[in-house]
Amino acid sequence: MPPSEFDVAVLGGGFGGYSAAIRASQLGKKAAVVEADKLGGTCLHTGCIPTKALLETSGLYHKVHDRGQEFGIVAPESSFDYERIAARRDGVVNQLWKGVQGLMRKNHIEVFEGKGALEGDGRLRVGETEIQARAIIVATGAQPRSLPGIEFDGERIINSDHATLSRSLPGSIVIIGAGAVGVEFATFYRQMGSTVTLLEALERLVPLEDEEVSGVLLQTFKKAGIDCRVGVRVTGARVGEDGVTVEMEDGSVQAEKLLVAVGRGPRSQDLGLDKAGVELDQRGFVKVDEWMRTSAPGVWAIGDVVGGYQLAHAAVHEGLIAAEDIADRRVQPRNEDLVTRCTYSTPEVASVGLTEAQARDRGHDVKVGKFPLVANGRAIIHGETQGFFKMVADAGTGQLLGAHLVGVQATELIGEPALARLFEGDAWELGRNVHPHPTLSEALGEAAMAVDGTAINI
């Protein structure tokens, strides 16, 4: 069978991969799309989106059932029914997922269903079609990983894979890592009334974060009910008749279930990488350049696979960078600095750039600006006044070299800082834009203006 050609051919269809095939067509390129299961990828289908999903139903019915007298609303019979919940969770996916689906029809994208792998010489098979491409994109993507001894078994030892696609909730959770994904399940399994204890090996809640967002992190989480151990070491885990004894050096904790969430390794292993060329690091990840080039000619990596910043918003703008790159329509290259990190837990965490420590450790001369959300009007309406907004800048110049939210609508709001970091704006501009009131935004301006100390409202 002759085989079918190709411009662009990316291998993984997750947001990054269909991204980069887009861009590639918007650019005049035949582009193809390699995924072996749902276009959307872990994002959309166990990632992300679920998630989301689950933590709007866990906040709102948080919100009813703990607090509705503060709002001044009686529900006492307020209560949960877990599979509608599931079901909401899948609507919201599958719905995206067609939306997907039109995308590609939409940009004239060819799919292929199956498990491709690399043959070299701009050659991808998958199964018994072979397809042939002047360059490849390699977007597969990562999964979760778990501590040696410990195996996942789906039911009593679980992954973050397990916990989304769940259909029923455990009284009890032993939760493992407090980086992104632990603190998310945390609060929702903890706002959905479960039991929940956290651990972490590191010293602090979410340890690439700045420090002072971690110890708001960890107050929030212990006045929650939250048992929150950090500097603990996992030292194995035993599956009994009635749930998970997890064993650490100083003792042990007993629950329903355990969650593993201690980071995702690459999917880069049976994709003919070798074969073409391609170099990875000693721990499994593609090495790329800024324009996301491999080692071997005519092939990228985008995405998960590459290491970095494991999200899917990194993973779209790489795609978009590799994509522009093929078309020799170069825009920007890569730079994790101007990635923007979101943790949906609650109080939520946001940031860009560098932290205050980074920025000292690269020679900048640092001041800093914060603004608590107890005095922003709108975060008292909501309710949820813990937290702060910080600014970090250079004192010689005022540029501003990070932003680090933790509080109420913290993801929504740090696309702001965001922008003015692309621009490589000064902490004063910010504080200069004219947010509106009441609002959240107000405490990024007042936090920029603190920078200066010219703060209005503290």
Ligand code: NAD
Given for the second form:
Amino acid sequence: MPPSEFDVAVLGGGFGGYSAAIRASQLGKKAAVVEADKLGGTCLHTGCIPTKALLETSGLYHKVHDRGQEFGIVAPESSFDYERIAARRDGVVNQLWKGVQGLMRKNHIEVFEGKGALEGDGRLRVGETEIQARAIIVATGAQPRSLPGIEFDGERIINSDHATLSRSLPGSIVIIGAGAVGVEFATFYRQMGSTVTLLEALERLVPLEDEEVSGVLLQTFKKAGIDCRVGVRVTGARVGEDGVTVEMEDGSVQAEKLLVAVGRGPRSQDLGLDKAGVELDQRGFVKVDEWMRTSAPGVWAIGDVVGGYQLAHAAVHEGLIAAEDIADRRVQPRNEDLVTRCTYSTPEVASVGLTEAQARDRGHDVKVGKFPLVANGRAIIHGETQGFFKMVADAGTGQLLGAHLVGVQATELIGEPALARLFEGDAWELGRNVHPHPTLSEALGEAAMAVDGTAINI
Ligand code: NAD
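Moving on from the form predicted alone, kindly provide the form predicted together with nicotinamide-adenine-dinucleotide as a structure.
Zooming out: every chain and molecule, the one shown earlier first.
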């Protein structure tokens, strides 16, 4: 095969794209990745990784600075140096970035730097280079979108990329949108001492999560001093000398900066998708089936560009499905009900499967078990007792339909109920799993036992 001919070419080297290339290579395929910016993509460079590095710092600072006394720590002079916070953030990213580059070499994956576009019939063009591939996987991701009449200037009106890569901290900020980006940055800025106003159009924070979870987050945010306003309609934003004024139907609010966090739109333009016969939906997301096949034979698509849960681990799940389908080694089709959702606010929010309301809508007779963290020893030791773990099960069969966690380390703990769902397990089985003591995981078991009214510690 000549050097620019491949079995599989992946357009976009983010977490989903490079994982798909690795799986293709593991399955004996000659694979290439085309990357316009940096291997690792949004997740590694402006998303999951740097934001969680920032949240690690803000959580630590908040605990020592604002809550040290509770733990017997006397640190009246504690303060921070944002340059060093940013340097640590960048260090974390760079370490992982080197790792990804190494993985490409280890798996003999050729990396083409530059913006690629499909030309039809398995051809991809990257600048002057033409690549021929038997299968193409589109994994170009998504980018922050704004609201009509509100444009990002990167200074006063910013998106999550600007906020993540910033080398300074605003004294005050308004955030529009209380999805994952909005509540994570609200947590970060508030823990660092900024004044934060959070505006959400719908009636609750994290509106896709279980309603009771949203309630706990709102209560905790308010207690932390975040000015949360729900059911708000933003009508515009004006940049002035010392800040931004955000106008709403019933008033206005001013701050040094405005972060717009109202979702991400697909990067599906200027990729030659039309030339290759790849259909998009009305919002520009690439249409795919459960094996991630697009409408064009020989072209698959995965990750944020196909919509659904725009989460890095969902993109990887989809990338593996596409690579395995290409290699005729199908294991499991895409199943969004098995995708864990994690939000790294304080308290953390994590879920899998159906909410109580969704389960009822799908016709289940539902049983619910709930365990408050205030009754869990480890949560008390952490000094983080806000929140609960909740299990939703089918009343007839006992099958676990969903798990909804709000509280400390929820994002680490959601894997266990997710595995129970993958195994089509019942709530009582999760309850019978012998959880170590003292751990937060005991609260998972207790919540599962509470489904049948047999929790021990409440
Ligand atoms: P999102 O879609 O999760 O949330 C956007 C929020 O903005 C919604 O609650 C929506 O109701 C609100 N909104 C929309 N228009 C509004 C308006 N005019 N005024 C006020 N509120 C308005 O989007 P996001 O938070 O920007 O995140 C983008 C994507 O990235 C999401 O898919 C998200 O799941 C993902 N992400 C995930 C994580 C994580 O998993 N921890 C972190 C960051 C981002």
